[in-house]
Amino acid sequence: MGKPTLFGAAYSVYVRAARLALHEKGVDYNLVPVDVFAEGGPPPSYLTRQPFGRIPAFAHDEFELYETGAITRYIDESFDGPELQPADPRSRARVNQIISITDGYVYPVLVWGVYVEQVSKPARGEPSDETRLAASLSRAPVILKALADLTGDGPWLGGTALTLADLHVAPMIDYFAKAPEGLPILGVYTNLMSWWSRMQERASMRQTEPGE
């Protein structure tokens, strides 16, 4: 099989989730930059790969794919390396549940509602939407408690081994933790803080830092 290609920008939490899966599997790949926030949006040629103009998109030999959950599952199932999905149906369902929570709640609230409003916009000289920020900060504990409850005493979000759940959540927590309110809220949940410390130590996290 040839070397896969990932299309997207290093700043994207979803591109990073796919990159984390590739690094954890030990897969060499090409990263082709696509900036969806560029003036005029993504290039028209990219829309033939991803008609909705989101990132990432993925190509492996003649096979093309988009949607991060589909990409990371394909990576796990198509390449050698450590298994990133449990074999047990209940454990696998739990991993998929956490990924769904990530897409539905973690991303819009912790990334867009907190990080973008409290860090990204001020860095660009733009005013924050204080109403949105306040609403997101009020919802953050609900989201983090749900993740903490599902994690329990396990070292990883999906149980005893690193899974795709960890790789989807980690890029978003990385941004959330950069917000002034992030770590204090996260620190309430000691099992999540322990998990976050373990994730930060992984080589894949260092190798996929935005800009790397």
Ligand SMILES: N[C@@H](CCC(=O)N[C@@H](CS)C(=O)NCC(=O)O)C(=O)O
Given for the second form:
Amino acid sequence: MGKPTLFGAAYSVYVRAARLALHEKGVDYNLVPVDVFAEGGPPPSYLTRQPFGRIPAFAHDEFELYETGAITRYIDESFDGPELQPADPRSRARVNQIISITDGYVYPVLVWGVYVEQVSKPARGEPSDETRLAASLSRAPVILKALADLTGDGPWLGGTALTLADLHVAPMIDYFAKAPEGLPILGVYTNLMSWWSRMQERASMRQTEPGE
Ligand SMILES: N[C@@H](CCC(=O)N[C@@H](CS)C(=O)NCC(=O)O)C(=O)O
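Next, report the structure of the form predicted in complex with the ligand; the form predicted on its own has already been given.
Then the entire complex follows, led off by the chain already shown.
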């Protein structure tokens, strides 16, 4: 089988989750740039790959796929390398639960509600939505406590081995931690802070830095 291709931009937390899976599996891949936030949106031709105009999209030979959770699971199941999903149904369910929490709560609140409002918008000279920021900051502990409770002694979010749960959550925590109030809130959850230090040391995290 040929080299897979990922379409998207390095700044995207979802693209990074897919890239992390490829790096952790040791899979060589092409990254084709698609900027969804460019003026006028992504090129119309991209909508044939991802009808909702989101990144990433993925192709492996003639097989095309979108939705990051489907992409990372496909990568894990189709390529050699370390298993990124536990075999045991209950442990696998926990990993899927964390990925779902990531999509439903971490992304809208910690990335858009905190990082974008407190870091990206000011950096672009745009006014922040203070109401949204305040609501997100007050919601952040609920989300982080849920992750901390599920992680327990870890050392990884899904238990004793690195899984897709870590790879979906880490890109979002990376942005959240860059917000002035992000790290102090994260620091309350000591097991999550230890996990975050462990994640930051991984070569895959360095190789997929948003600036890279
Ligand atoms: N459900 C999608 C979400 C992907 C997503 O929201 N990606 C963001 C970038 S991190 C995006 O494309 N945003 C463009 C927009 O909101 O218009 C997935 O799992 O792939």
